[in-house]
Structures are given as C-alpha cells and as structure tokens.
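Next up: a single chain in structure tokens, the form predicted on its own.
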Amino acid sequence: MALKLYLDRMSQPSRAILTFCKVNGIEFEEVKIELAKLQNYSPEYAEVNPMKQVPAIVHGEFKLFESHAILIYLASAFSGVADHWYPADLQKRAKIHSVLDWHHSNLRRGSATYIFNTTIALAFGQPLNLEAAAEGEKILIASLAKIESFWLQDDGPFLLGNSQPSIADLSMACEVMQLEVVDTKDRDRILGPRKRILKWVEDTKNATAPYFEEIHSIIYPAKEKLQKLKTMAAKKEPQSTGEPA
C-alpha cells in the first residue's frame, strides 16, 4: 500500500514522522501542507484530517492523524523497524507511552506556547504576545528540568535510560530543536545550562544521521526570515515621546 505523509517541515511533529520514515527505510510520498499559507484549512486537506492540523498520513485507504499515534502505527505496520523504536515488550511500550503522554501535556505545551508567541506568530500575521510567552516559558523551563532529573537516567544516553532511541526520543528531540528559531540569546539562556539535554539531542541526531540534521536544516533559513519580521514589527511599534497624552 502507498503511504502519503502530509507535513509541514516547520512543524516539530512533522519532522519526527519524516525522520522516522527515512531512518527506517519506509517508502512514502511527502505532501507539503504549508501552515503559514493556511493550506491546512483547505477542503481537500479536511478530508484527510478533519482537525486541520499536521502531520497526517494516508496508508492505502487508512487515514490517521496525531503524531504519536502515527509513530506507533508506523513502527507496528512496517517490517524492518528495529525493536528499540517501539519494543514488543508490553511493559517497555507502556513506559514509552508514559513519556509520550507527558510530552504533550508538558514539554510541547510550554515549547509551542513560548515559541509561537515570541517568534512564529509573526509568520501568521499575528502580533507577539509576551504575556502568553512568559507563561509558556515557565512550563518549558519546568519541563526541561524534569527531562534532566527524571526522564534521562544514568543507565543509558536516551530517555528511560535506554541504550538506543525510541519514538519518544525522536518526538521530544524534535520539540527541543524548535528552540533554534527563537533569538539566539533566548535559546542560549534556556538551553545553555541544560548540558544533559544538549548531549541527549546530539546523541539522537547521531543515532538518526544523516536524516535528523538534514530534515532540521529548514529551521535556520526560517529563523532568518522570522528575525526580519521581528525587526519590521519593532519598527512599526509606536515610539513613546515621554509626553502625557
């Protein structure tokens, strides 16, 4: 059966799906859905994903959305996927599910809120919301601390102390990589002290080479464009004269 991936490479979960397929030699057709152009709201795409988000897949007649569900499906449906990605052992699987569930409620919630309201909102023609960004940053900082203190263990370099990456490592590492689009000083302020996380992301990148780095290369030119939008937005802000109204 033919597999179609509906993706925007600027989407963290989209990059996780794409990397997984490339690493595991899964053949697919990439269908680009540009969120900044609101292509996810087209009637055609609504037939694929009524929630109008990316990523989504179509495998033969089967349609599926939500990135963690997609990763689980792909790991289960295609032969040749190494066991460490989504182990056959039920208890090991349950542990991976616990990481994935935690991710959506914590790291992703904080990261997406912070990054959108400090940077990406401008690509959608929306103003930055620094109050919302501050709330997102609190959740993000707490989540990064929890990864270092709990999810990364001494038994191995990957989440849950594993010696090889799972779909949870791929999903969360792609999330952390999204911080590369924010101002460098803010990225360094948030991630700089997190040496254990930086090493884990590097280990995940190396374990999925060359695809992880290749797929994330889109971030750096996008960052330049977003910084230009920020500069333009700052110039349009009214300047205070210090005089009473």
Second form
Protein chains: 2
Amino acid sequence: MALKLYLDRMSQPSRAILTFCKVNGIEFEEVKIELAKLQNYSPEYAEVNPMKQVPAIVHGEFKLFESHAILIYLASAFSGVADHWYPADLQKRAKIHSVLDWHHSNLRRGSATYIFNTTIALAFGQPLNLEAAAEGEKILIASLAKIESFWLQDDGPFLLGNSQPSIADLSMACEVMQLEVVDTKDRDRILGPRKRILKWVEDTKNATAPYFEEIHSIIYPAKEKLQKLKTMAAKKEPQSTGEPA
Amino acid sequence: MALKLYLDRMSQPSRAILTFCKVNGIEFEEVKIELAKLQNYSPEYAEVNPMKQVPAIVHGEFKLFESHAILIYLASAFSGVADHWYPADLQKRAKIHSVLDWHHSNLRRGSATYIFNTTIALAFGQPLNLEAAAEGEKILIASLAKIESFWLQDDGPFLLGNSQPSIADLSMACEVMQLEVVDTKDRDRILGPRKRILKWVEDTKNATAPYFEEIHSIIYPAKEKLQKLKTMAAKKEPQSTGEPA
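Structure of the form predicted together with another copy of the chain, given the form predicted on its own:
Following is the full complex, with the preceding chain placed first.
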C-alpha cells in the first residue's frame, strides 16, 4: 500500500516524520508542500488535510494529519519498527503519550510562538511581533527547564531515562533544532546553558544517523535567508510590538 | 491494583476522566486537589505530578499525568471498556489520536485562555485580562467552527461520524461544558449559534447518563460564585487590558 508524506522540511513535525520513516526503512513518496509559498492553502491539499497544515499522510485510501498521531500510526502499521520507538508495554506507552501531550502546550507552544514572531513571520510577509515573541519565550524557557529537570533522567540518555529513542524524542528534538533559525545570539542565550538538552539532541542525532542531520541541513541556508530578510525589515520600518498602529 | 484519581471537578479534563471511569465501571478512589486552594502546589502532590496540574492518576505504583494519556491508559488497562471508547483498529485509533492532538492547540487552547481571562482568574485572586481573553476567543470561535464543519460528520452523532462516543468526545465535550461558567450573554453569543455542537454535547451527556450530568452539576454553583466575584471586581477597579500599569 503506497505511503505519501506531505511535508515541508522547514516544519519541525515534518522533519520528525521524515526522520522516523528513513530510520525505520519505511518506503514513501515525499510530496513537498511549501508553507512559505502558501501551497498548503491549495484546493488539492485541502482534500488531503482540511486543516491546511503539514505534515499529513495518505496511506492507501487512509488520510491522517497531526504529527503525533502520524508517528504512532506509522510505528504501529509498519512491521519492523523496533519496540523502543513506541513500546507495546502499556505503561511505557502511556509515558510516551504523556510526553507527547505535554509537548503540545509547553515546548511546542513556546518554541513555535517565539520562532515565528522573532524570525519566520518575515518569510510570510508578516511583521515581527516582539510582544508575542516575549510571551512565547517565557513558555519556551520554562519548557526547556522542565525537560532538563524532569523528562531527561539519569537512567539513560533519552526522554524518560530510556536507553533508546522513542517517537517523543524525535518530536521534541526536531522542535529544539528549529531554534537554529533564530539570531545566533538568541539561540546561544536560550540553548547555551542547556547542556543536558544539547547532549540529548546530539544523542538523538547519533541514534538516527545519518538521517536526522541530513534532514536538518535545510535549516542553515534558510537561516541565512531569514537573517537577510530581518536586516532588510529593520532598515525599512520599526518592528511591531503588537500594539495597534 | 488500587486506582487513585487526583482531580478537581472544576477542571474539564478531570471531569472527562471521572466520567470515563464511572461509565465504564472502573473502581477508583477520588482524591480532591482544589486548584483554587493551590493544593496542586503541595509537596505531597508534587510527588504525584511534578508538573503540579490536575488530573493525575496513581495505579498501583504507576504514576501518570496528562488527561489524554490517562484516558488511553485506562481504556487499555481495564478490561470491560467497550471498543468504541478507544478502538483497537489501527486506523480508527489513529483518527482518535488526531482529534485528541488537534484539541490541544485549538479548542483547549482557545477555551482555556478565554475562560480563565474572562472569569476564572478571579478565583485565583488575579485580575481579568480582556486582551488575552480576546486572543483566546478568536481561537475558540475558529475551533468551534472546525468541530461543526469537520469533526462532526453526517454519518453519526459523535466525532468522526461515529455512532458511539470515544474518549475524544468526552475530552472535547467536557471542554465545551466549561463555557457554562462565563457570563450567560457571552456563553449564548459563542455557543448559541452552534446547534450541531449543542446537539453533540447533549448526545454525549445521554450516552454517559447519568454520570456526565451529575459530574457537571458542580459548574452552576461555581458560576454563581464567580459572577459575584466579577461584580465585586468591577466595582473595585477597572479590568486589566494586559498593558503594564
């Protein structure tokens, strides 16, 4: 049964799914949906995902969106996926669900809000919003602290103290990697002190070599372009603070 | 193996778990953690849930938080839970995960932000924040529209067109019910036009009778108290608009 992945490699959950498929030898066709070109708003794509977001998959006749639901489905539907990605044991599996659920309202929310409003908005022709960015940064910083103090444990290098990565490691490590697109000084200020997180991302990269690194290579040229847009925007007009004009 | 549920019935995900256990005849001990009394910040509760939120469960030695993870765990760990709550079929299950994931960043985010900043903040001695409430309302309204146009389908009364409710119906219907605590005119403005949603909540209530209704009875006296606090706050000082003083 053919599997199509509808992705934008600039989207962190898209990268998680792509990495997962490559590491697990799952065959697929990659269909590029470029968010910055608004390709997710085409009528054809609305047939795949009516929410008009990436990632989404079509497996035979079956359509699915939401990256965590997709990761769980792929780990369950394809034979040959090692148990550590999404354990059959009920309690181990429940802990993975707990991390994935927590991610939505914490790391994901903080990181996506911060990165969009400091940087990525420009790729969509929108102004930066420093007030919204500050709100996002607060949630991001608190989330990174919780990852270090709670989700990463001493028993093993991966989330929940596991000795091998799960789909939760992929989802959250791809989110942390998105911080590579912001100003280097901001990235260093936020991630620099987080030695445990940097080690965990490195461990995730190594456990999924060479795919994680290959798939993330898109970020660095994108960062250059975004930084140029930023320089141009700074010359043109003062940044929005979220106040009405 | 003893099951303890750590809940505040004023929390919508707590009510979803409580309803689920009662409907499915799962035996448990209810441990009340009153958020308005900050009982979730006690050192004892930090041992149960280091994130200091409700709901959480302890099943024998096993601790778990995040309400969706808990619902999935309970549906999987206890025999006698009918398949429609959390289907064994991979694709049906994947669709339930998709709704549950979508909920976090849409209905839940919009509803919780709107309700907290228009009403519930007062129970925590915090000022209302009309700017944050307006942001929440936008997400809430868009989410309700998507539930009507996409998640509720013609095939059956429940989410995804199902003929019987799943854990996703419970989670999202309990969220919609939380709107009963806001001003009646606001509740009517937001929910009044949503006939399909009102019918679905009613169907969920009927499918889980008498528990859903019994468990939600806490909301109406709480609304009266909150409205009194609101009247007092309005007399005392102007509401915050989120601007620095």
